[in-house]
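Taking the form predicted alone, here's one chain by itself in structure tokens.
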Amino acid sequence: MNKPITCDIFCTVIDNFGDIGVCWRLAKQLTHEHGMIVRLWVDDLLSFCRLHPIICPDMPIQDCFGVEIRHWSSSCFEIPFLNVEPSQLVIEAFACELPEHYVAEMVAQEYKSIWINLEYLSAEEWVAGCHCLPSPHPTLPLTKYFFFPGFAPQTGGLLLEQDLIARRDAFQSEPHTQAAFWRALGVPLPKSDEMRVSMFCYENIALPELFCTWSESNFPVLCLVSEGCVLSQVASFFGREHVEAGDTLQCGNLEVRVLPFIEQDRYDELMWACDINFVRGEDSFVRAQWAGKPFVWHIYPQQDCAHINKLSSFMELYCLGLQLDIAQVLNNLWEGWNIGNSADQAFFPSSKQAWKECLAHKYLWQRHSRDWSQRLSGNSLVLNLLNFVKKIDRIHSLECKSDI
């Protein structure tokens, strides 16, 4: 019987939860679905602990759900790896740069590790052309391969657990399961005419106008805001100095409830249970698409408005097949939500107008969200990654034979 493949994943936490969120999902999937032996190196265990409370932030080495977690501190790489042999598969997440001593150990190997740089997710056209390209090291006999997640078939696809869609469908079809979820959060069951919205975003100058729009709506809107997410803006809108988890605030037909920080699995369920989800970054962006519900993405703001081009590239793909007027309505809402940190709002419709137009097409938006989720589900990042690793492994084997 073949031995399990070993894998090291290196992650530096830049945006609190996005990078480690992706790496943790990847580590679990490689372990549980493909029997690999995975070490996850993380430089910020405190952020990891918020995401997954079982993690102990003070332990340099620990096991969690079959994944070995290693604290990636500056001190642990100051001497050569006497007890750490590089794995067969080495994943450098988001160009975080491997430690020099680890790279030296890779060079010393007789049979070299397969070195993958897992890149950030993008819908831009150039991604397909760069996906899986080799990058020989300038001075060492090592080659790194760039692996790009994406939405098109020619890219690396998206992280998707084998049973996720089935679990989502079961949850959404069982009222008792949903009721138990709301009770566990301490949130009342939905009213018949109510709209439930989950809110996870960066600071956004468009938020007060959207809150005002919801407060003036002709139906109740319950907005569930995660702790640590724009709470200062929430407090300001309601004339409070501060708000915290457990607070409930009311303005007209808008009710805002501040939730304690929700770990990954429960966050999936929150999005499955809500009518619309406002998400940010990369990890929650992908999970919102698997939820099969309407969503609005707050892309990470970049200098020179580079993120707006990335947003437009995604919207171009996302709106394929939609009627032009509906596609324009969604573009208006998403652009209006994302220009707060980067451009003059006068060029975009107000959040109020864009929201009202989207609601007029809400049933088509709901159906499109479900169809989009189904369309993406056939392009699994992990399966694509492992197929690529097998291809490179075969090339390595042939090269070794030719050297004999």
Second form
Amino acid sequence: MNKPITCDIFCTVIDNFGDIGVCWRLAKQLTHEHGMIVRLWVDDLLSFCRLHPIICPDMPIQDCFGVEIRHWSSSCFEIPFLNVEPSQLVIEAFACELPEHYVAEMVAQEYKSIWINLEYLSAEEWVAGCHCLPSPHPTLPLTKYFFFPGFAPQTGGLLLEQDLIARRDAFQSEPHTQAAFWRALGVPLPKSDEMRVSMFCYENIALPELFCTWSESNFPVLCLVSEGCVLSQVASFFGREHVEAGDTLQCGNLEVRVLPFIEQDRYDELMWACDINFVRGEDSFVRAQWAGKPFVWHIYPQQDCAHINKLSSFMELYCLGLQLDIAQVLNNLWEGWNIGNSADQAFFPSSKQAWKECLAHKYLWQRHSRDWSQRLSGNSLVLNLLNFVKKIDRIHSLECKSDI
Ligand code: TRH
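Same protein, different condition: the form predicted alone was shown, now please give the form predicted in complex with 2'-deoxy-thymidine-beta-L-rhamnose (TRH).
Expanding to the full complex; the earlier chain stays at the top.
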């Protein structure tokens, strides 16, 4: 029998939860689906703990679901007794810098580790051309390879657990499971004519207008807002100084419930159970696509406005094959949510208008969401990564032979 492949994943939490969210999923998938021995190095256990509360923020080394979690503090590589031997596969997430000592060990060891830089997700066209490109180290005999997640077949694909779509389908077809889910969350079961929305976004000045639209709608809207930076806006919409997890607020036909941050797997279920999901960043954006439900993305805003191109590149792909008028109304809603409120208001239809037009195409939007998740599901990041690793491994073996 082949010996399991060892893997180190390095993650620095820049801000929020996306970096560790992605790394944790990757670590679990490599361990559970491919029998690999994975160590996940993360510099911020407190953020990790929010997604996965059984993580102990004070423990330098712990095992969680078969993954070894190591607190990556600047001092840990200086402690000689740790004696860290680099793994066969080394993944630095989002261009975080590997510890010098570790890189030196990679050079010194007999076998050659395969070094991957797992990049951020983007739907831009250039991604396919840069995926898998080598980047030789400027001074050391090491090569790192860029690995780009993406939506097109020539990219690295998306993280998707082998059984996720089947679990989603089972959940969505079992009313009892859904009822148990709502009960556990302390949220009443959906009313027959209600629209249930999950809301996870950055601060967004389009939010009050959307709330206002929902409050005036002719059916009940329950908006489940996740705890986070947007709560001050929620408070001011309802004329409160402060709101917190557990609060319920009402305005016309809009009910807002503030949810605590829930465990990552439960958050997937929340998206499976809602009619529409507002998501943000990278990881919740991908999970909303696997939910197979209509969603609206609040892209991570970048200072140089690079996010605007990223947003339109995604929309172009997402709307391919959709009737032009539907593509247009979806674009209006998404642009209004991301750009319209921070740029020239007059250029964009109001969120109210855009929302109404999207609702008019609700059934087509639902069908498209389902088809979209089906279409993407054939391009698994982990399978692509492991195929690439095999290819590099063969090249390394040939190089070794020619050295002899
Ligand atoms: O939190 P985000 O904004 O994270 C990131 C980071 O900002 C990162 O630096 C940036 O580069 C990246 O976005 C693009 O959004 P994201 O990516 O959706 O990550 C949120 C994670 O939190 C995701 O794994 C889902 C999880 N989550 C829960 O586990 N429970 C919850 O209740 C919620 C709302 C989210």
